[in-house]
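This document opens with one chain alone, in structure tokens, the form predicted on its own.
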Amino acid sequence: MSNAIEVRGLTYRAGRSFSLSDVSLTVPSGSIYGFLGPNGAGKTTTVRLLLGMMRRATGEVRLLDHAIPDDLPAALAVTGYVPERPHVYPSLRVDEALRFHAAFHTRWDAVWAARMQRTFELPGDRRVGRLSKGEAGKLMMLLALAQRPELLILDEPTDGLDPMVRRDVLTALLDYVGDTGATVFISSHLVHELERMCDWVGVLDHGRMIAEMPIDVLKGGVKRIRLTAPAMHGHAAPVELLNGHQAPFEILSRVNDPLTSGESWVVRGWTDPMKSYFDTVGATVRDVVDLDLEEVFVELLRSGREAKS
């Protein structure tokens, strides 16, 4: 099995506000994957959909190489989920959640279920909805990995945790995966973190996938690029022609730079021995700077919703 989930021309609609349009996702079989998105993208109603707690318009999704929603109670055997809001009930006490959920589990592994509740410092009789936000946060976490699952699919597991719970979280994480190999969907907005985990990359936006790839394409690819003596011939958009050459690359975004008395291009694809195709439009290329994670996410939703509108 190469692919954990596989997600072909799926399609949701809520009423006249909201609509997934013609999502398609790979997630490969051991990786890491970040599902990126501003709030409000569709991240959460596509994981409801992957987990099949919704009904999708059309589109196909497989998890482990199960069909959903054909084949949701083995796909989910082996699948852990930490919701967006904890959905254990506030009633319970910590040790009660944890025997609860066990009983739904034949994979469970109580020795070390209880041991991270140690490392936790999560106490047993403790009503669920009585502990903080952070100590929530744990426990959803707990919860998912005990049952030992080959895949997790986590929706803002770490949103509003404070960065010592947040590390404590993440680390149980990645201590797990690096043992065991599981595949990891993770939805966020908080692209740093993600940045320091993930091995792919998926963004969506307005129901839209915007780009997927590996993380080291995506950031290889993407740079700002500082020109002296530019040519300049209109605005940016995804296929420029100057001086009659085609870009070998997309240009992203395009304005002026006070630098270098030229232009700061921000380009997708990019390879160094392009640099020639400047020299064919006049232009000299002053610097290439690396971007980080997040302002290559800036740059990919700028650039998509302006070629939307």
Contents of the next structure:
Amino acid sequence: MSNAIEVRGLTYRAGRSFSLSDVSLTVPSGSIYGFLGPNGAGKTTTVRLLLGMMRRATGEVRLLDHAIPDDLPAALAVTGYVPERPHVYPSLRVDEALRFHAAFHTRWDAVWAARMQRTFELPGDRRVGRLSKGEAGKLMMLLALAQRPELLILDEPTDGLDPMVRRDVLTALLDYVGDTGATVFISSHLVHELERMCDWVGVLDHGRMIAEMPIDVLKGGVKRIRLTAPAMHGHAAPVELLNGHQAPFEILSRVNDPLTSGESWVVRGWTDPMKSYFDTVGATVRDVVDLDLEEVFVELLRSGREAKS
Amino acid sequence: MTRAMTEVLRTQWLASRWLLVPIVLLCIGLPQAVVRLATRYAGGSLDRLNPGMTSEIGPPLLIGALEGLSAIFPFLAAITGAAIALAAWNWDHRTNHVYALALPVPRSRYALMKLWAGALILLVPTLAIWIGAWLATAGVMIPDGLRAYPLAFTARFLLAALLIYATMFALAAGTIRTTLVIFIGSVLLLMVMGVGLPLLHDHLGVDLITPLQTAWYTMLGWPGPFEVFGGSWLLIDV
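Return the form predicted in complex with the partner chain of this protein as a structure block, the form predicted on its own having already been given.
Every component of the complex follows; first up is the chain already shown.
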């Protein structure tokens, strides 16, 4: 099995205002896959469709080689899920919630769960509905990890948590992944958080996948390039000179820089030998700057929306 | 019983236990109240604890009084069944069913586990009504020619409550919106039928009342599904 999650041509429509259109994504086994997108992009809907909680219009979903929804119970038996909001019955006490969850998961590790309950300082006699946001976040992660899953699907697991709790939750997650080699599919809009832990990234915007690749490729291939127009052309910007040529990279954005008579470009698929492209048209590459994931994310969204409009 | 079933039963018990308190009290108290009120309406007293105060009551009088007052028991059974059914799904509705949908069991099996758990919980008010019926009939000196039927009465209560429980369980399994749409739709349909059918009959000569009445009586009579409600709910009978 080379892929933990395979989605092909997933389509879903909710009224006139929202739809997922032809979403395809592949999560390699053993990877940590960051599923990025702005609020309202359709991340939670995609997660729920992956878990068979909603009925798709078209498309195909496979989790750990199990077809969804035909083989859903077998898939859920080896998949840990942390939802956007706590989903455990709020009237149960923490100990009761753990016991209930354990009864449905044959791989439940009671010893590990008890240890994590102590580490997370979760009071066993407190009702789930009365836990603080941080405690509820820890409980959700504990429930998902103690069932010893091969795949973890996490929907904004640290959203709204303070830095201490976020660190505790992510440490528990990464320890587990380090020990077991489980696959993680983590949906979030906290780009910096994902940048530190993910090795694959998929970006969803307005219900469409606009990028999916290893994070190194994504970050390494997207650069900000500052160009200066050649002197003989006076104030003309380099972009004007390049209109007739086929660029070997994708231009995500172009901004005029009036002070230098040049432009600042964000390009995808950049490699250093491509500087020669500018030599052929007489423009000068002043510098090439790496972008962090958040900048890449913003540029991808911007270019995706411009292309759509 | 599997661990999962035990946990479903436990959570459903936690979800419905406070609702059961008034129901259990009614189940114990109402049979006694009905029998005592019936003897009073019949113009006598059959109190076994005060034999000196007892007076003769004719069986037809007592049965007549019981028949009037026993109409409350089908309602008690219906309320009991409906309450336990709604409590069964209450916690799932509060979490938009997300937790249940993420559990690694087929949904039909999960729903069946909940159905069974509710049916088992229904045994609590059933036990209460049996105790109430037994206390009510044991506490009076039954006139010659009449007999007490606490067990048959309890069995009828259980069947009626189960019937309503199963119906409401199926209705409440959907979203709250679906349940409300079905409920309000049914009420509106009954209102339209109540007003519209006599109008149709009077002005157009179309008689839909008779077939509907026939259907209604078929539902309530043998072998209709709601026959258990239409039969005798008397604790003391010939």
